[in-house]
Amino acid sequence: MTPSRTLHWFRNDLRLDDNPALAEALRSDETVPVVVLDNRFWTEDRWGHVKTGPFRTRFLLESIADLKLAVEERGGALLILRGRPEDILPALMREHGCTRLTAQAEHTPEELDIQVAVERAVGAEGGQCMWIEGHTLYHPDDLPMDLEALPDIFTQFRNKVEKLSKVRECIPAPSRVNTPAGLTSDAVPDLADLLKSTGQNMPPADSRSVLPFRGGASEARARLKHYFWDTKKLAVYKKTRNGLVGADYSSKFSPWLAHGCLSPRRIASEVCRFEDAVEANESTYWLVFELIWRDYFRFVAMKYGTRLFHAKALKPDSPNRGTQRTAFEAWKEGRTRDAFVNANMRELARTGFMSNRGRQNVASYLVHDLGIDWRLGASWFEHMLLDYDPASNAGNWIYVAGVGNDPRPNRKFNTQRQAEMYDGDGKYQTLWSTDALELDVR
């Protein structure tokens, strides 16, 4: 009898643990796992920035390499291809006799367009697509309201979900991945070759980076173990989370969350285990609170769609902002009149990371002090950030810009006052005071 076969397309779910879409695929007799490097995410956007910059490209390839090893350790193989998913996936289904495709559901415009194209192409071949939720802490079906009724104020949303919703149990990683006989893994693309083909170069490592971030689920688990169990820094998270220097002022989970190397449910589960074994306090709650914020931006994106990415987003009566490129380039390169903003922008340019406190300040400065359209800043963040996530990036930018889910009319940061509060001794600004931009940061 011919075995049933499913093609599983890994998207932003580069893990085996707590992966609902993969678990569905593995219900078949055999599974063909595939990663597709979509060339569209290495093209320039309307503002002239390559969407996926060198730091995130490296992290992605490391995450794929780690996933490949995990699949192979369980007896399987991982296909790694480059091109358009709507071209590659139907061809793979024909080649391997797969009748259905499983993948994590995405809800932001570019990802949805690709999803629609894949479904159309697979359907034309008589196949079935299953888009399965796996990105959020709370499953969308478990929300205590319809998306159309999603509150436009975060606190109202949080109060309802904390009271009326439950986080689903994590799904253990499979002990085996059955792939068709003779299926062999593809090689992970070479970083230098991939960057060169997109007109980019990998900047040299900078010792000032808060962490030597490395992609992959095994690295994510190691970071979780370090932050929760080895150092027990979770117990003081709320007190230290606004830090600027060092590895452990915050969890730093965001790059692994963005690539799906670690699920928010797994983090929340470990928080509960920590609370049982060590202590439960305001800090342990606050980490889950931040995961709920991450959920909220995802659900806001599901509710508003492309509107989230428009200049005036959710506030059509807001003032127009400009696109002054000279001022924008100075902001991008850390050459403004504000030393605190400059330090943060230099850290971003050299490491692909910036603290949450820094992000709020540089965003506010760009929009409210320089009068520049928030979308230019969001585009630069998409290019640079290790932890870029379309919903969170847009959600945070429109919040600070005053065109999003903020009940306050004008959230302008006093960056000098912020520097005094969070870098009173000037340690951070001194660390990043040197010109760190002798590189091509297109």
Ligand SMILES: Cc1cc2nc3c(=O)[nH]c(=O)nc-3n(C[C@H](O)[C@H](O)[C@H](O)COP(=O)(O)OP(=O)(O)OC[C@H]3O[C@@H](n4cnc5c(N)ncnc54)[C@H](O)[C@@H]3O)c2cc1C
Given for the second form:
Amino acid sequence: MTPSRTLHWFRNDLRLDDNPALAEALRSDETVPVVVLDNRFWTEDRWGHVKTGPFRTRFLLESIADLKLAVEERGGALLILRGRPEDILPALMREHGCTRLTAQAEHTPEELDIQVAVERAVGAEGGQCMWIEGHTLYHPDDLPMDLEALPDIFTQFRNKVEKLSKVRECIPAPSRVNTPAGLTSDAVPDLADLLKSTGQNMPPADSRSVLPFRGGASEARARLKHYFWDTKKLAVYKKTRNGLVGADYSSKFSPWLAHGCLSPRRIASEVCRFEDAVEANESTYWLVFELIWRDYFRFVAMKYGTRLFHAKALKPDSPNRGTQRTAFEAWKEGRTRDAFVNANMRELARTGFMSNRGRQNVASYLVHDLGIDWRLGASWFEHMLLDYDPASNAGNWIYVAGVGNDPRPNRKFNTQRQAEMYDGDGKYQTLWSTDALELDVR
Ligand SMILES: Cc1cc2nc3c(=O)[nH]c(=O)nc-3n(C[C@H](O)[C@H](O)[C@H](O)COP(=O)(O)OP(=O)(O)OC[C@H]3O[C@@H](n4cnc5c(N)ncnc54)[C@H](O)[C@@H]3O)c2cc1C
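Next up, the form predicted in complex with this ligand, please; the one we just looked at was the form predicted on its own.
Then the entire complex follows, led off by the chain already shown.
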């Protein structure tokens, strides 16, 4: 009898642990695992930024390399191809005799368009696609309301899910990945080549970065071990989470979460273990609380679709904002009149990371002080951020811009007061003050 074969397309789920789509694929006799580097994610957006900048490109390649190693350690091989999934995947299914394709379900417009194109191309050849949820802490099917009835206020959502929904158990990593005999892994593309082909260069490493941020599930596990078990920083997270300097004021899980190197359910289950073994307090709860925010923005994206990405998003009566390019370029390069904003923008440009406190301030400054359309700022964040996630990015931007899920009418931050509160001794601003930025922005 010919073995049943499934093609598993790794998208933003670059892990073996707690990966529901991969677990479904592995129910077949054999699985063909593939990662596709889709050139569309390295093209320029309407504001002239290459969507995936150097920091995230590097993190992605490191994550793929780590995944490849993990698959090989379990007896399998990983294909790594570059092109359009809707061209590559049906051809691979034909070549390897796969009858179905599994992949993590995505919910934002660009990702959904690709999903639809893949479904069409695979369907045309008689194959079946299974889009399986794996991004969120709470499974969308377990929400205590229909998506249309998703509350527009976070607290109402959180109260309901905390009371009425349960987080599903984690799925352990497989001990074997059976790939067809003779299947061999592809090489991970060279970073410099990939960047060069997209007109970009890798900036030099900056020792001021809060972390070296290496991609991959092994690095994610190491970070979790460090933050929870070695240093027990989880126990003080709520007190330190608004910090600006250093590796441990917050978890820094976001780049690994965004690439799916780490599952939110695994984090929550480790929080439970920590609460049993060490202590349960406001801080341990608060980390899960933040993961619920992450879920919420994903569900908001599912509810509102493309509307989330419009200038006025959920508030059609809000004022028009402009695209003042000179002021925008100054914001990007950390050359505004506001030293606190500048420090944060420099950190972002030099490292691909910025704290949550920083993000709120620079976003507010762009929209409310400079009067610029939030989508320009979100586009720059997309280019720069290691942890870019379409739903979290747009959701947070529209929230701060006052066109999203916020009951309060005005989200303007007083950035000077914020600097006094969170950087009273000026340590952060000093750290990022000496910087002649020469950005190679495309
Ligand atoms: C304008 C703006 C844009 C943002 N863009 C992104 C983005 O593209 N990708 C992204 O992951 N986060 C984004 N955030 C949210 C937040 O700033 C980062 O998740 C957080 O700073 C990451 O650091 P951490 O992992 O140490 O977070 P922690 O404080 O340790 O939190 C733990 C995890 O909870 C989640 N989380 C925390 N705060 C938020 C939040 N406000 N919204 C959604 N999830 C949250 C993240 O997954 C994070 O890793 C944005 C915030 C703002 C204000």
